[in-house]
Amino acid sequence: MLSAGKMRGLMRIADEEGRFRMMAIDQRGSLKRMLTKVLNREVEHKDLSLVKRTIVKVLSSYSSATLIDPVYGYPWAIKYFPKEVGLLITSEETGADKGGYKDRERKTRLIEGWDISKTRRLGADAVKLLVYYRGDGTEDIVSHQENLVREVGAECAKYDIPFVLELVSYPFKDDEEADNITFARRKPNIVFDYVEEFSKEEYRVDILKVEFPANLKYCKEFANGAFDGKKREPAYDLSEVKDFCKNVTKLSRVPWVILSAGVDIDEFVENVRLATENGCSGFLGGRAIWQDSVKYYPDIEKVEQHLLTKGVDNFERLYDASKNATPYFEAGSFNGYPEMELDKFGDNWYKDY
C-alpha cells in the first residue's frame, strides 16, 4: 500500500507502460571536471547553468523523468521542462567528506540551504539521494550513511514524496582500485549488500538506483577490450552477470533501476539490457547519454546539434535495450496495477491523510 503522494509521484517519473526512463542532469563535480578540460580555464557558475539548460532543452522529452539539482541546473532550465515529464532534485552535495580507513572512506552531506520541503513546494515528482556505502566499511562511516538515508527518508514520509535512493560502492581497502580484478571480483557481494540493507521498511525507500552488478569490461565475453580496447582477466561469466541481475531483484523490495557511473553509451546499454531482462525496471542514466556533447561546449549550437542527433541515438538505443524491464507496479512488494491501493483507504480518508 502506497501514500497518495507516493503512489502519485511514482505514476508521474514512470512511462505509461510503468517502466523508468529516466535522465539524470544533476551532475556538478563530474561536469565541472569536463568544462575544465574544454575550456581551459576556470568554469563558473553561468558555464554549469547553460549546459544543464541546453541538455534539459533538447533531451528532456524524451525521458519518463529528469533529475536535476537546484543549485546550477532547476532554476535556468525550468522553462524548458516538458510537463508531460516527471521531475526529480537531489538533495546531496557534491563530493563526499573523507574519513575511515586511511582517510579513504566517504561520507555523504546534503546540500546546505536545502531540504525535502522546498523539493516538494518547487513541483517535484520524486526526491533523489546519492550515497556512498561500503558496508564492510569503517562502523562510524557506516552508520552516519544508514542514519542519513533513514532522516532523508523520513523527510520524504512526511512531505509524501517517493524516494530514490542512488548507491554507489567505491574501493577503499589496500588490495582495490577503482579499475582491477580484485575490485570486480568484490563488487557483486557490495551491490547484494547494499540492496538488501536499503530495502528494508525502515530507510522508507521507493526505488532503488544501483550499480550494475559487475563490471562488465571483466566479464568473459568482454574481457577483450570490448568496451575501451583494453584487455582484462575474467572475473566472471555471462551466465553469472544474469544471476547476479536475478539475486537483486531478488533482495529488492522496491523497483530498482540502473545507473550509468560514467561509463560509455555502449557499455550502459549492455547493462541496461542485462539488467532489464533481470528484474530492473529501467534505468536513470546521465553522462552515458549526453557526456559526448558537451567537448563543443562554449558553441551552444553545437552542443544542441550533437545532443539532437547523437543526444537522441543513445536514447533510442536504451529505450530498446529497455524494453523487457519489469514494470514498477509488478516489482519488489507490488502485485500489478490492480492491486495498488492507498493506504488509510476509506470513508474517511479525507480526514486521516
The other form holds:
There are 2 protein chains.
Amino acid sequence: MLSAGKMRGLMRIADEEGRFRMMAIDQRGSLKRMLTKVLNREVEHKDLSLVKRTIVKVLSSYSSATLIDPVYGYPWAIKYFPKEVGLLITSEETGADKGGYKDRERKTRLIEGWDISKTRRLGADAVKLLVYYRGDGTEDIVSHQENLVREVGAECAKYDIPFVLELVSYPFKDDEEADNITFARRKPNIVFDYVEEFSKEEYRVDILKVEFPANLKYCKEFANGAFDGKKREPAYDLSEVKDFCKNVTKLSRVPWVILSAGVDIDEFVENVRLATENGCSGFLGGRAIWQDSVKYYPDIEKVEQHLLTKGVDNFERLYDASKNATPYFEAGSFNGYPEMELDKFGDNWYKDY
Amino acid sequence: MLSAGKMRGLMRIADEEGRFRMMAIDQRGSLKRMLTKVLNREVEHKDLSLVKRTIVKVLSSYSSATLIDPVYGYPWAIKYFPKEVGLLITSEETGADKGGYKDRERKTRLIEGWDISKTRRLGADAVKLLVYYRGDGTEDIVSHQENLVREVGAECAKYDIPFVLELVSYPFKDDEEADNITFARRKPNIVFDYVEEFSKEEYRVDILKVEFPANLKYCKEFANGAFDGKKREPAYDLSEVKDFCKNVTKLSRVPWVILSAGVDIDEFVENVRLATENGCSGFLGGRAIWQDSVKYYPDIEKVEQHLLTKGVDNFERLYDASKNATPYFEAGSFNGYPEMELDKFGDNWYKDY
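Complement to the form predicted on its own: the form predicted in complex with another copy of the chain:
Following is the full complex, with the preceding chain placed first.
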C-alpha cells in the first residue's frame, strides 16, 4: 500500500528498471575539506556552489536521481537539472553536535531555516536525512537520533514524499578506530542493528541508504591491500560478507541502497556489486564518483573534462556492477509491480486522499 | 524571476527544447458523451477510468507532460505514468453551472474534495484550471470567473507550482451559435480579450492554454469544407489569421499553448502550425489526438492498437507542426534561458524561500 505522492516519488527516483542509480552531491563539510586542500585561500560559499553546479551539469543526466543540498547546491544547479532525473533534497545540517561518551558521539540537527514543506514545495521527489547512529551508544544520544528520524518521517508522511534515511556509523569506543580490525569486526552488527531499528513502521522510512555491512579492506580476499596498497589482518571472508548483505536484505522492510562514504571507486564498485547481488536495490554514491575531478578546481574547464571522462566511466562501472540490483518493487515488503497498490484506491480516492 | 517550484515545474512539463507537447486526458463530460454513443448501457466510473488508463499507457510517453483529472484518471493511471513525463492535474469540476443572460452563461466550480495542496502533495508538476469565459458577459458571471482564477493563482503561488490557465469561450448571445459566422467573427477579439485580462500579474498565471484565435472553418483558404466537407462564408483570410496569432503572442505576458477543443486532427494540426509559427509555445491537445480510438471501446485491445498507430501518428504530426514553437523561456516576459533567474537567489536562498 503506497500513497500517491510516495508512489510517484519512488518511480521518479528509480530508473526505468526500478533500480536506483543515484548520485549525491549534497556534501558540504567533506567537500569543503577537499577544496581546502586544493586552494591556497579560504573556501567560500561560491566555491562549493560552483563545484556542485559543475558536477550536476556534467553527471546528473547519468543518474536516475540526484541528491543535493538547498544551501550551496540546488539554487545554483537548478537550471542544469535534467527534467527526467529525480530530485532528492537534504534535510540535515552538515556535521553533527558532539555528546555522549567522552563527547565522541554525534547528534544530528536539521538545517535551520529549511523544512520538509519547502522540499515538497520546490518540486523535489524525495527527502533525504543523514543520521549518525550507533545503537550501542549512550541512551540520550540514541533516542535523540531516533526521535529526529521519527519527526522527519512524520513530516514526509504529511507532505506525502518518499523518505530516504541515510545511516552512518562511526567509531567512538576506546578500542575503535575508523580503520582498525575491532571496528571492522563490529561493522556488520552495527549495520544490522540500525537496519532492524529503522525498519520499524513508526519511522515511516521508504528507502534505507546504508553503509556496506563490512569493511572490504578487512575482507580476506581484499586484505592484501587491493584498494590502497596497505595490508590488513582479515576480519571475515567473501562468503561471510555476502551473507552480511543477505542479512541486511532480510532485516530491511524497505528497499535499501549503498552509500559510498568516501571510499574510492574501485572499492565502491565492489561494494555495489556484492550488495546488489544479494538483495540491495542500487546505489546513492557521491565522492566515489566525482572526487578525483574536484582536484582540478578552480580550473572549471579541467574539472568538466575530468568528469566527462573519469566521472562518466565511474558511472558506467556502477551501472554494470548494479545490473542485478533488486528493483524497488520487488524489495522489502513489496511483492512486484502488479501487486503495488495505491492507498485509498477507489471511486472516492480524490476525496479521501 | 521565477521561484524554485515554478521553475522546476516549467522544466518538467516542457520538453528538452523548451516546447510544450502536452496531452490532455482529463476530459470527463465529453468523454462520457463519447462513450455513451459507443456503449449500449450506462457509462460507469470504471469505463472512464479504463479509457484514461489505456490512453496514458500507450501515448503518455510521447508527450512532454500529460494532464489528467484526479477523479477518474490519476489513481487508475499512476502506475503507467513514465517518470520523465510531466504531470498536470485538473482542478475544476467538469461542465459548469448556468447563469447570466438567459441562463446561457457559465460559472466554473472547483472539484469538491480536491485542492491545490493535494495536487502538490501527490507530486504533480503543474495545476490546470479550465475557465469558461466571455469578457463581454454579465458582470457577476465575469467577476465570479475572475475571482476563481485569482483564488487558484494564489493557491498555486502558495504551493509554488506552475499555474496553467485554460480559457474557453462559448456562444451565448442571441446572434451567436458555435458554428456560425457571427461567432467566428467575434472569436479573435474574445481570445484577445481574455489573454489580455489573464495576463495581469494579479492572476499569477504561468501558462495560458487558449483557443485558436479564429475558427479555421471560416478562414477563406479552408472555408470550402477542407475539414468537414461543409462550405462556409469566409470571415477572414489566412494572413489575417496569422496576425491574430501574432496578436495573442503580443498580448500574453506568459507562454501560451493551443487547446484542441474537440476539433479533428487535421484542423488541430493546422491550428498548431499557424499558432506556433507566430509565437505560440506548443500544444495541450486532447480529443484531437485520441478520440478516434475511443470508438473501439470496450474492446481495449483494439483501442490500444488504434492508439499505437493513429494516436502515435497524430502525435508525430503535431511534433512536426510545432517545430517552430517558441521555447517557453523565450516567450512572454522571458528573455532566454540564460536570463531566467531564480527568485531570492543568493547565499541565504534556503532561508528566504
